[in-house]
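Only one chain is given next, in structure tokens, and it is the form predicted alone.
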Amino acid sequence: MSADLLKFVELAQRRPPQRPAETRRRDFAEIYDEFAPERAAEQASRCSQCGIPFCQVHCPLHNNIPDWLKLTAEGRLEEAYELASATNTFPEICGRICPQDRLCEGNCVIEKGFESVTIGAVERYITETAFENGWVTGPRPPRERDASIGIVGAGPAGLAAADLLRRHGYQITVYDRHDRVGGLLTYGIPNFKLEKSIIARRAELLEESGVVFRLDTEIGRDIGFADLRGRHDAVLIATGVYKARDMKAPGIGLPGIVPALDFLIASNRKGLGDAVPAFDVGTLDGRDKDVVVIGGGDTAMDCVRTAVRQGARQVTCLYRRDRGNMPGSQREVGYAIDEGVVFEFLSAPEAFLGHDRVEAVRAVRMRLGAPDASGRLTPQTVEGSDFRIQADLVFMALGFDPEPIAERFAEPSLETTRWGTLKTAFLTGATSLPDVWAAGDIVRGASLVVWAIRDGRDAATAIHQQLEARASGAVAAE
């Protein structure tokens, strides 16, 4: 069945529902339902099917969206998932959490004057039908190869190529530090953004297709990097970036100065069942408590919002710059503030205050200057605009720095770069050691999880590339 397309000049855009502020900000559940299938279908005829699609350009992993837009238009179900999951790994998570304002929704060429269409909301519903009518399977190699590799890291990039590697059946084993799969998607992402069970039902099919995962095994400390070498014919360095940067300020090193992370990992934790005494006893417990965190990526937002739905009584967000020059999703910070967070826009943290604990931050106002090297307004403080506010908790979300891999390793062989990320060859990841490639923020900082993926899958076609180049090389010379 065709469908009329182009139909955004009658049709308004219109995301799947989305649960009330009041009611949602009292639970860590996803805030939006499921679009219904009709309505799904509408949205998606919306798409121009221009000549150049844009969205498609700006996505990192350049997914064919305008092919299965039309598909889920037609009611082509299964043919839209697919063709998503034919350059996406993991549609059903990039449709959550992706910043599809940044990327493919905010270069949408309807964008100005009839709004973007809804490409994440789609791309979800396509993902949980194909689930729901079991059309998603794991790997399923056409035959077996000795060939073995091993991944350092469950995130999102050491997935991807865990996945495309063992349908070239080769045998691989996924080390992991953490006692679950999934890295910063488990441990870092909230579930009013990303459900647990999403990562868990991946990483059953890939454990079902024979990937094995060796969790809470850490190279360098349980497994030496050159035994690992020595176990497998290539190894994929994921581990991802972890280290929170800091700041220099007065006052700075009072208990209830926090890292961003830390405080993301206990509360999943929780959610999860596990024990967490640090949160148990209140430390890392926003209830009852005067939040302020310091930051404006997506990591900050993940913050805000966490303490809001652990019962703080206020939640305040410092950000140097202004709201457009924030570095993460609009839609997340308008998602914030509807939930009840009060941003301190142009305000940055000059001391923290207190004597046995952190009670209070001063704060002084910026304004924006010249641009800096990289085109990005320079904030500059305003003399005498001091101000407090009260904190019992504050969390720093300034990014994050790799840890020093090549001692962690000990392996001073491996190169990095002055940034300390893992020095790799274009598009390949491979580094400087033989057999050894690397993806995601290890070599590209801190970044977003469809680039992870991205990276992941470049480097698993290098590394199958090298080693069908090498299998080929021997049985020639045989």
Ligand code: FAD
Given for the second form:
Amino acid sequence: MSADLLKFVELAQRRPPQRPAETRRRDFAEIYDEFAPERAAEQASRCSQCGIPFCQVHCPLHNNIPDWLKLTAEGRLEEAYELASATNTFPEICGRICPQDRLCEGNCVIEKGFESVTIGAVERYITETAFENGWVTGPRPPRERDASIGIVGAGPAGLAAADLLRRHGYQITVYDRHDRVGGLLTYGIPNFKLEKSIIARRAELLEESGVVFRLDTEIGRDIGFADLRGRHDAVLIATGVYKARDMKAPGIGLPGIVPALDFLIASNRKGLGDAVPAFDVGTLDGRDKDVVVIGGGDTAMDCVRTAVRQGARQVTCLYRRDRGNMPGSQREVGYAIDEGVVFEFLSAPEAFLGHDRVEAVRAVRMRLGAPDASGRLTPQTVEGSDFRIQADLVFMALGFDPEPIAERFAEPSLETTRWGTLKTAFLTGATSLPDVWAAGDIVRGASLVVWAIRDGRDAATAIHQQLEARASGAVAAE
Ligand code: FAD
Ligand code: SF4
Ligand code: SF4
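Output block for the form predicted together with flavin-adenine dinucleotide, input the form predicted alone:
Below is the whole assembly, all chains and molecules, this chain first.
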């Protein structure tokens, strides 16, 4: 083993420089700076090159982490990038927004008492260095193929599939109802986690390589799904999940109570320079307001931190379980606390109060009772514990369900699960319809970017195998 590694004993964990909370809460720029080159090599050298690397096992893409850490420690960054990009279509994005504390880093088994290797930050550093040096290119297929593939949805699942299929030489058209590429990367996740130029840079590379984007085009409305199938040899559905979960409570319909994604889309559009009338008249702007966010996942954390940056007077997050039971990344919760968000854990809204619009939330304290069927502790109301929080704006971040896709595509034989997600074959993403595959949140339910990339790549591989077999005469077209 190289003498450059195993340095975790003498070198402490150091993340790239983080901008102080007081500064970063005033703008939408990313909160981490890049590693300096010597610091990246140093941090990569903390890896103990495990025989069974649990970091890799728990990365949904099974990235070859120990090997690219070793190459980084040795300063062989072009090779490190080649390795990192062999399994991950967008390593610079995962390096920024994967919940590493639950995935690779959370499973790094550096000896007890030592903190994990900073895997995500090194992955980001390798890829940013590759962009700076011109090592990152779009797909360059060795030969063109006639077969054409239509991809519905330009989020991470659709883009990862487009990239891989284009590398094989297929003719790719990606359709999206939005006016920009990226799905939730562009319109859900705020700039302070992922700057929009990072996504635009990837979209440009795909476009240069021959991928055609048909934006502002909704399948099921502007183009029928049957028509789309007629235009392409294969279709991939990667439409994500967008139906916001709601709750029943007195006053829930009052103006000022808004689905979280409406707020985040408005803020992201504003940041991109678009005209957003609802923002300009204050309906979706937290400035000088008391903001309450209901929920404890990634979307809730993005809302509270966005409201802080908009200049809200006070931002409160109401979550019905305790901090340890929050579904989102603990790191993100820590950032929100540092940035001044008030957390009311073990609290749930009972009623929304106000006349013409919301003025306050009446909440009640909870305690955690016995586990439910999924093993999570069930929150129970503490009688007589209600309290009131001032609120000019309330954002509901209770999760997302799929829109009724078979209905929207007028395709009753497109089979769905009881949760409304698409039913697909394990690992291939094949749906119940011939030559139609699916990937990402529309299959898993609301999940993670890294899983969307994984699914997009798996579906692309399955599509390629089927089209190859058909071209060689082994499989007949249906
Ligand atoms: P999406 O990204 O949702 O993309 C689907 C695309 O399909 C969209 O562009 C949509 O416009 C398009 N579309 C839908 N229907 C049609 C149609 N009929 N015709 C044409 N186009 C259509 N994950 C992380 O890993 N880390 C995070 O920090 C993180 N933060 C998040 C924050 C928020 C606020 C949210 C909502 C999610 C977050 N996630 C995060 C989850 C992550 O964004 C998703 O799991 C991921 O984007 C799913 O990718 P996808 O390609 O399946 O779908
Ligand atoms: Fe970790 Fe995500 Fe990178 Fe995998 S893709 S190594 S989970 S940051
Ligand atoms: Fe290196 Fe940690 Fe992965 Fe082991 S688990 S190979 S120490 S990064």
